[in-house]
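Quick heads-up: it's one chain on its own, the form predicted on its own, in structure tokens.
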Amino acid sequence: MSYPVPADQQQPAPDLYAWNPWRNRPRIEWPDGKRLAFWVAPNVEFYELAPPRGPARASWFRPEPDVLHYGIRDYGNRVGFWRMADMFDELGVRASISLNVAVLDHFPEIGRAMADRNWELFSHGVYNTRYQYGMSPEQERAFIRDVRDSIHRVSGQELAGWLSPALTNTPETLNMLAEEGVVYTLDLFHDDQPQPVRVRSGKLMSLPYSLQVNDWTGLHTGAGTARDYARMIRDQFDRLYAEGETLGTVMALPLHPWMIGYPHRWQPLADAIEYILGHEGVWHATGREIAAHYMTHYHDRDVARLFGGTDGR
């Protein structure tokens, strides 16, 4: 049975990106002729025990203070982060950190560990318990600038990427990111290749990220085992690697230290990452590097092809 919506109540598709079917696209070629760009994006987060209540949703599942769920996430910073860092050191992983910048103030040792490894730091907001819902344009712009300044202070890096805290946006978020010099967003989830984003001014691209091959869904909400999750990672890679020969694809591996940092999950994850890095034709890069290559070589081409212009409008 269908339930037609009156024409005056219908919502169009989001006017943020163009229709671009997977078949018959022009190829993206990664450096040295690589067929797949692989990047690892751990979310290093800070959850407040009793955060201020936001306008759209509660932060915790139980009455505050929710010590149980706070403690589970605190494990990620106390233990899981360090175990993950050791793994990445052993495997030669170059991480791109989706960072709640409050971590830099609460746990400066983590900030130094990331800076010393020259990992990319991009924005995941300030706290993972404070959202962008309900922000005025002035508040949101100040929020973006505060995050940008915090990352620069610790690492010397310019802010290139953005994943909104708890995936929360306002109608102005993407426009403001472009205006503030952010290069890539992870908030759209709509493709396996970089795509230009339609913004009011400046340039912004969408970099492939994943809620499917993400330990949040693979281990937490999906309640799979560590070996189930590792198999998902391999299956995702195998398909994208095959398609990358003719298209040029991106595989993101999003992680959370409070999920993958447990001892029994170490080996399956390490084996899956080793499997990917052991293939010829894989460009293991940071989010910043993938975005820079696309913006330099393919963004304007795709905007002209998809939007009929030379910017994202």
Second form
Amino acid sequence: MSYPVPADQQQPAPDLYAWNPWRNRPRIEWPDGKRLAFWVAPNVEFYELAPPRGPARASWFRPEPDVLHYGIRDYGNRVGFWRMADMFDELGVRASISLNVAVLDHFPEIGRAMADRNWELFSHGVYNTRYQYGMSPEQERAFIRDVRDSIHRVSGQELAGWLSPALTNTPETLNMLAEEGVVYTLDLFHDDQPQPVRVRSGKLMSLPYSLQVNDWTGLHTGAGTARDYARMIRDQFDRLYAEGETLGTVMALPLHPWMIGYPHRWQPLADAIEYILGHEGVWHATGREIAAHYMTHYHDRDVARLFGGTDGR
Amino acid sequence: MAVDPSYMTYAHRRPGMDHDLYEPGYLPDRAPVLWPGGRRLAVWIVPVVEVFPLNMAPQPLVPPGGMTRPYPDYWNYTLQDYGNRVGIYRILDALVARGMQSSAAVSAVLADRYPDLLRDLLSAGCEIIAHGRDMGTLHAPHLNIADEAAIIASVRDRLAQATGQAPRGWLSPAMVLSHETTRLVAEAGFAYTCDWVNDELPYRMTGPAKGLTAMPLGYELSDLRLMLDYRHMAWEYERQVQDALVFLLAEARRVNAGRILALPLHPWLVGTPQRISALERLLDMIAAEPDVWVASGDDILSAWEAGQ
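Given the form predicted on its own, state the structure of the form predicted in complex with its partner chain.
Every component of the complex follows; first up is the chain already shown.
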């Protein structure tokens, strides 16, 4: 059965990864025999008031200037970020920041606050109003290097992870990330464990992020209260923790300071994180640390098993 | 395939904002303010009294509560008008019974359409915030600047004439703005705007908006956000406002700096029989808290300015 597609709309359909059903998988064991790797991934973002129009879509919900939604997002940097930092300090959370690197330029104080806490900084592009859609390979490479250099300059860290700005991609993004030395992508949502990704050369793995247990979906598109969202987080955790005993699982908690920084949302979220951290089988780590453990111990095993031994292909 | 090279250049990528209307400011760095009597939390109650014309244009967007059905949309028109006939009186009675000060954001045409209601707001002790001409007159980029300036001036003058006092605060209908609105509001002599929902404390605006203070009316905890956008139940709204109150009081005590809890109240939402008792319970909780100062936006602004 084929579905006719006009020739000018035909795009390649790359085989991104291997079929690997949840049944009968070999186990992943996290350090010290832990069963679930838990990482917290706040998106620290800058949305421009008057961004240029890209090829694919408008940046804002309302006719520009969309001051209402700009204000909501700017709240994250003026107020929400700092509340979040207090919460993480109090709970002992080591964050992995999905960063629009322009934040480092606009708000150097936020850059310092993150670097001082030794939070991992990974890429969420430059601005959340500039998308990767439509970039040429040369442009995309320059874009990746801009992000990598910006993070290194402020924190001394090597860029390891990539969540495309507003989750926008070209067909070359994943190949390009591997070529530029990025270790893990967060743009694929197909699994609850790390998986190898097929790339043209080098190595790339996917690390579980979440569009389901994400404050944006829990609180905004899903329109839950903070208590509803906290319940989602606990349910997600309970299940992954149980399955982690035999499989080894990853739970990501993606957040946005402009959603969780509000007074009416603070306590339920803090309680949910505390609940997770109170389990002895939890390895609370950064994205980079989880990725490194997987790459060191399991990536080649999975490539051999899933791709028949050919490296990433 | 390539994007235009201009798409990968960033004219504003440097310290500061990407516009000149205000500068960055971080909550932990803000000058600490305590409210009169050393109280920690100012509660700013803002009934939002809006007039939705039956024949409002659907462009550039339909504001929350606007006419979404084919003309004549009696459904939405009368639901909103209910707020100005019935719901607002439930809210005012609840406030007056507890001796609570508030700020009513009103469409200027209220002065002509329901002058008795405007008088009732004044006799309930409400400060009047200018909330545009009506909900069919949005300050979106389709207006030319001279027309927009004329609308702002006429709103200011109509409310000044009807209430005996020029309004000090401005709230754009549906928080829809053009690139010039904030400058024009500053030039029209307003002291504060509620359009920038990016903070929990007042801050001074800059550049073309110099002279104006942004007041933190907010949006995420508003009745509109929670009970219209998110379809939360009144008891969920109540619980979240309680959570905010408890959190803000604790934070204010911990850092020994005042905080503000703003409560926008749309009478067509909160003023309905099934929701009003949730508001009344909240007001009782607020009234019982000795560390709370219930005040108008104008009074909060004055107290904040005195602490700068």
